[in-house]
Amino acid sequence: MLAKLSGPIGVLDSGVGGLTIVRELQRILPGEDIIYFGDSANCPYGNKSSEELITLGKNMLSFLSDNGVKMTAFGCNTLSSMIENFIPCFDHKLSSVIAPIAAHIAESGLKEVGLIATEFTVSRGGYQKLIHSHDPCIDVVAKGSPLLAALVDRGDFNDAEIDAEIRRQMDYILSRKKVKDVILGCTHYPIVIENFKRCYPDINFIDPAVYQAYAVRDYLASQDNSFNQKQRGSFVVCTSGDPQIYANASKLLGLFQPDEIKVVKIRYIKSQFYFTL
């Protein structure tokens, strides 16, 4: 990798969901500088075509690369399910949010697990393929939600609407198999994990953000322990959406408050668009 290992960690997502990864990074790597990109103007990603997603993903990664990141952790499960389209295009490490949790599920000894995610993530089968690459006998019962990520990204956390959508998708999963463990396969979902727990108190909901943060730590450790030794790293949020939603979500999640929240604009050059400050 050619990226400078003294730079910040990049985290990208279609909106506020990837802040759950920031929370875990700040917990285990508090000295690291973090630059976050949340593309709320184009959220939800789970309902877009592959071509649109590749364009959006490359533009976000180019923005983060221009800001000197030493690696990028994908918060977006949808983009993680097609990460092979991005790895050859960038010279810094890209970390999928799906791969670490797939390994954890296999190592846990579970024989069946539920998955609630965006429709695109479920249809791509990334979780199923990676889990089965470790243990083909694990039964993955998956259901895609067309609405939940957008409801959370809206920022008002309307319990009635969110609970109704959770129940629609979870009841489908449970009608197929009475699973006891369910992966929250979109980083927006752990923001409202209390809603999940309230609706289904007997189910263990698994947050992939925890295992993504450990994967980031392990990668940096493998690169001659290229950790930032500061007591507390900087935290900058860049978004194409409403900055207040990010301030509110950061507070809700108990993050170090952002040093700065920047609004990213879309600039068009010869029918191509780019993210720019």
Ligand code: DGL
The other form holds:
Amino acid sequence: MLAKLSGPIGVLDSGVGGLTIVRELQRILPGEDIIYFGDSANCPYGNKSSEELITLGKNMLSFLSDNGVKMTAFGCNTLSSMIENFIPCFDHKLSSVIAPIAAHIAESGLKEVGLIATEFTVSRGGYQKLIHSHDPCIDVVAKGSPLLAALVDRGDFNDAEIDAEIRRQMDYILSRKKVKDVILGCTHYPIVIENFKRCYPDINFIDPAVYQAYAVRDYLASQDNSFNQKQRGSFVVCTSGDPQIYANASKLLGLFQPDEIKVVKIRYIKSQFYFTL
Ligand code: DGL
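Can you now output the form predicted together with ligand DGL? The one shown was the form predicted alone.
What follows is the entire complex, opening with the chain shown before.
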């Protein structure tokens, strides 16, 4: 007999990007309490080494675990591409943002798809491997951006540099193949999806967030319907960065207004670092 899970859903990301996952969770599961961790002090993650990312990811997950989450939905594609490093270390379910969209791409019958993501995500090959585990014939034309996540995380969503970087990376993808569908494989990118559409009106840009939210719903259903029976859940944001940027991004994305935005401090004890309130 399965025990029902209780507690909030944790969502983590290197910065504001994972709020695009919160948007879909609040749409599909509005009764769920959500605790969000955005590590803007250490953003961008996409240019870091595996060792640094393992340390940062474990620290965020420990923070969420200490806050009693019943599961964690990864917003971060970069950390999702190395999720096997985290799963054995935590008792609660960790849900990758990449696995559900990879399954969806294969089910949709596409034979070629573009992928724009961080440099780490592209070079790690997690998207390519998971898509090919469903259908090895799908051509994934991938390009990493060294800049876009950090530009978005600064909070000036109208910065002309954002369009310039989108054009640089998208032109590269299209020069390799004229794909019609492109996955936004970094959670920061759907925040500026209108910029992508304005620059490339004929391309279908795919936001993985909705498939991550369905995966969360399916997991909670599989755990004896461990849903929160409220009309509207609470929404707490924790960040190591500027809280105002989170307030602005939440508004821009039409999220429930955060009940609280807490600033997380980084503490060093015996040269190990921890996130604390
Ligand atoms: N938003 C994260 C992702 O989805 C990481 C972006 C970054 O910090 O480089 O990969």
